[in-house]
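As structure tokens, one chain now follows by itself in the form predicted alone.
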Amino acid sequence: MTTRIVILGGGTGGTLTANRLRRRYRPDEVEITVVDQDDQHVYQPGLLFVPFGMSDPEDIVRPRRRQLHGGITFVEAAVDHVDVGANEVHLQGAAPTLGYDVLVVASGARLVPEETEGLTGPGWMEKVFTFYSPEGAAALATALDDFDGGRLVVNVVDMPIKCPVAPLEFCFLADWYFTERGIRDRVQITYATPLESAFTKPIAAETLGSMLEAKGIELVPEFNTGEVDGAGGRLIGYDEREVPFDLAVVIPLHGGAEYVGRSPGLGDELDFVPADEHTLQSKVAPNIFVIGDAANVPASKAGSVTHFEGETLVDNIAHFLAGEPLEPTFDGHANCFIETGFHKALLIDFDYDTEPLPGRFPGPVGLPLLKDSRLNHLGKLLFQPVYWHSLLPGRDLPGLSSTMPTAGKRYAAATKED
């Protein structure tokens, strides 16, 4: 009897999972169905470059179905809810109900700007923007082009968010952008974050905080945005502190897919799906697995994490189907290029237990860690073709595995976190 695997989400996690499974199993062994509400696959790291004219929205969007191997069924429909007890996915509209033997939740994270008072009110898409969507990034490009001086504030409303370093990257690229335009002395750049420092990990936070200071970018830590006054040009914190702005770039609250909230037992209060942080098996049912931003695990919501999770996820689906114990092989590995402007970037590599360290990646001869360089910038740019042609098709990348490499890192510079 053919095993039915249904994958909810045709983004990074869903696509690479489907393709890896197709490479492992014959069509007469496993029937794979991918469901998504639209056919637009966005290369999300590219959104950062759109506001600065370094990329166009049409260059980072491709049809989802074209990224899937032959023998994979793509269903374009919105999910209404999952019936965990009946092993069924109920779709909206006239689409049929899908039964499954294994379900993979790969529906990512969604922006919920309406949850912050005033954010989508007066000034939205006029002087208050986000670059976390193609539409927002394109509108922000026009706003930056018209901006001739004043207070630019980059604000993270709350964690977790997709690509936690992207707001910092925006600050660094804005510094470069206005320097190139010759008006940097007329622009005050402020980074307002709910974190205690520039980043969550101490060594990286110190490095990134020093870079903000060196570039003349004000850091406002522990700022919890309660209201956005677009008309008055103010961010208002829950503690009544205010950050004034002429142009605000806001990263809204994130949540899981709406259908998760309509599926009893599947998700948490933010509609993310609780899962074992090492096996990626959900905590609601043994035949449900989670990958990428949809998962409530203590890893960064970043594309690299999804890539590294893919190997563990597919192996554990195979173990589950064979009636074998699952392998707890995912260690929280994350790898991020951080654009620092002026054709340079910084690279960090870490996992659940080890914070970003100096050294080289992926080994003693490799890219510099915790140091901005032109080589890292080229690595960031080259990742886009790698994404489309290697990562999404489910190919292994030479020299990289799901486990964080230890060779090349200078452990004398730091110790394991408690």
Given for the second form:
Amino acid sequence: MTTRIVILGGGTGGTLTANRLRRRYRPDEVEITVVDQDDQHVYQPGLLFVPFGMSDPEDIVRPRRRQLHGGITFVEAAVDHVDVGANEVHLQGAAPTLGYDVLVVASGARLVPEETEGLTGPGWMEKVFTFYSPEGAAALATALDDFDGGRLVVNVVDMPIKCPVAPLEFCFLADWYFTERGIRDRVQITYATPLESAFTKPIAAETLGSMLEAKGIELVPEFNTGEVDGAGGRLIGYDEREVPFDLAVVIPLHGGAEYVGRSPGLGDELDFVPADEHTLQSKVAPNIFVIGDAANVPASKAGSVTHFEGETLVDNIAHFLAGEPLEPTFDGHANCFIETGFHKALLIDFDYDTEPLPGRFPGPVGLPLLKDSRLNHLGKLLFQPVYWHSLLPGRDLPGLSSTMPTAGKRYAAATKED
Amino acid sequence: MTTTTTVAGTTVDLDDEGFFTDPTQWNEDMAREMAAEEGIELTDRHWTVVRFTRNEYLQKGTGATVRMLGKASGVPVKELYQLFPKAPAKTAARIAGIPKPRGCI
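Next up, the form predicted together with the partner chain in place of the form predicted alone?
Zooming out: every chain and molecule, the one shown earlier first.
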């Protein structure tokens, strides 16, 4: 009998998983179905550039079904819930129920701005924006265009968020943008974060913290947003501290897909699906696997992580189907270009055990790590075609292994923190 | 870096931020003493949070974040900040004798 694999989500993780599986199995061995509620695949790293007019929203969206190889069924429907015990996915509307032998949860993270008091109230999309959605990023582009001076506040409400470096990149690009417009001296840029410093990992936090300072961006650490007063122009912390703004760019709370919450036993309190951090098998049922932002694993919610997870995930689905033990091969590898403005970017590379270190990537003659350079900025720009043409088809990228390379890293830097 | 210190008359191991490295060394007297050092007198509401996060750690390997506490402990976020000012998740974890909750990266 044909094995049925159902993949929930046609984004980065779902698409590369489907394509890798299709290459591994013949269609008469394995039937692959991808479910998504719409047919719009957004290149999410591109959202950062939209507010600054450096990227058009329509240039970063392509049809989901076109990214899937032949022999993969695409179902455009919203998931109502998963019946974990019956191995069934129930869809909304008239779409028939899908039975599965293996389920892959790849439905990402969802923005939940309504969970923060006042955030979607007066002022939302007028002077309070987010660039984490295509509509938000496009609306913010207009607002930035009209902004002639005052207080710009960039605020992360709470972790986890997708691409934890993006809010910092937004600050750096805003500094560049207002400098180019000749009004940087009339704009006060503030970064308010719930973290203790600019970033989660100590050595990178030090580098990024000094960059904020050098660019005259104020850092407000340990700020926990309790309420957004859009009309009054202030963020109010749970500790009653206030941060005033004329324009606020807020990264809202994130949760998993709504259907996860409607599926008994599938997700955690935030609707993410708990999974083994090294095998990516869910802790819910042995035939359910998780990839990307949908997973509750201690890795960044980022496209690079999802990409590196792909190999482990597909190998382990194969092991599971063959009745073999799974391999704990995923090491938490993440790799992020951080735009710092003025045609430069910084690169960080890390895993579960190793924090971002200085050095070169992937080996001693590679791109500079934890240091801004023009080369890294080019790397970031070149990544978009690589995403559509190599990463989504599920190809291994030349010179880029799934596990974290150690060759070019300067480990001595880490020891001083211990 | 782990340092050995005495809490409520017993020797325990704490990391450099004051979190227990071995949760089995903890008892409720230690919780009261560590809370008092933070200027907190533990009420039933505090204990609800402390027990919840300790239980999360024992079951899942990490203590709860503020959002998780707000959603699942039965104590709303606003009240969490009143009970444990500044950093509710960290303070509750310290008092509950568990390692620092694994922040999100």
